[in-house]
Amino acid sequence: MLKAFSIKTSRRVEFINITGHLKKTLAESRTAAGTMTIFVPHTTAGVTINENADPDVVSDMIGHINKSVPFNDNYAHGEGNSAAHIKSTLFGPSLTIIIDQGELLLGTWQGVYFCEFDGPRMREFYVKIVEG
């Protein structure tokens, strides 16, 4: 099963919780065991798993990544979004999550986030479920 999602981001750097989309897709698939892969086909966005109980964690991550990879740092790339490319590479374009007994094997506090680094934009991500 392959499903495409469109997502509208509203800030230059933003983490959007997509866990609900993934759980709904898994329920629709009726897959009891296997893997789910989430793929972001953009060079200035990514995906990550982290805590979803306290919104301060996301705020702290955004603050730290923006400090670690500043927007303006004498980059050579003429388009002006080198920081977004670097952030995307650090986070990565895909994740794989194990499915067991019809559930994603996420930890109690874990959620899946679409990571925007060059917004706001219309974006896409894909979800592929493989039974097994």
Given for the second form:
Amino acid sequence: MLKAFSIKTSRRVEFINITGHLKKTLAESRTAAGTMTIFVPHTTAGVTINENADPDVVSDMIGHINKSVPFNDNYAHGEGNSAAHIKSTLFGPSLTIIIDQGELLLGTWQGVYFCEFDGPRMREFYVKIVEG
Amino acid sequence: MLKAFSIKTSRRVEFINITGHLKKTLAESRTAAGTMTIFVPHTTAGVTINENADPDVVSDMIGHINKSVPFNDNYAHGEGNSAAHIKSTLFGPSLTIIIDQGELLLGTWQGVYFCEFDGPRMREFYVKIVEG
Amino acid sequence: MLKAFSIKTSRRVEFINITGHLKKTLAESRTAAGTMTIFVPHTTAGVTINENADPDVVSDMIGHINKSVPFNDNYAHGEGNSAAHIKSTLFGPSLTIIIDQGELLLGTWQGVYFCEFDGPRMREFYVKIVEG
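Having displayed the form predicted on its own, please output the structure of the form predicted together with another copy of the chain.
Every component of the complex follows; first up is the chain already shown.
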């Protein structure tokens, strides 16, 4: 089963919790066991898992990555968004989560985040379930 | 096939070689071909692959990540472990390894490490095998 | 289906676009739907996805990673290539891409790169397709 999602980001760098979309997709598929792969088809965005409770964790992550990969740093790429490309590679475009007994095997504090590094704009991500 | 492991970490930041657990799990499953996904259900830990021979490689990795993501850096998150959350995202919570002829297709020098970033404490990781 | 590739790198740090190899492997396998896992069996190399158009993006990425993980930094590892080990972990050894309607579900600007961090030398990577 494959599903595509569109998402609207509203800031230059922003992490959006997509865990609800993933759980709903799994419920619709009625898959008891297997794996779920989330894939981001962009080169200036990514996907990660981190704390779903205190929003300060996300703001600390964004603060760190913006500091360690500066927006301007004598980059050669003419579009001016090399920082977003670098962040995309450091976070990565794909994640694989385990499905067990019809549920995503996430930890209590884990949420899945779409990571915008060059917004705001319309974005997509794919969710693929493989039974097994 | 799915298996859960508990692991006890003994330092604040520590990488523990779990390759033996993965090989034993594969042998028990008698899977000839497919993929193995390792998943860490925590937001202040991760998983990586790196050299299994000289322990200085692990200590150099830990030294680098502790320097590039400082323990204290005016973080907002009240629990005081934002550095561990950031390291968790940079390393990632999941890895997929290929299974071929009943063996993990790892390189000669590759070991799989559970990465503790906010220890010491009890931790878990999951191992899922999909045939194919 | 599993396929192994050999690749010759020509610089100390170099990203080589391997997307063509992946597409050809998928075409040969005649797989309509599933996932493709790319795995690098080395501890001083990695794999990433980023822009396939302007080569300045790759040079900006290499410039950033070489600056943030210096070649020399009082590392303990005697072989002198700790920087390459650290970069390998930050980029990661594996990626999973979705297969749909017989095609890799990559975005328009996405290319898959083998990342050499301790070249030049001969390297390998594996491509595994799981139907589903």
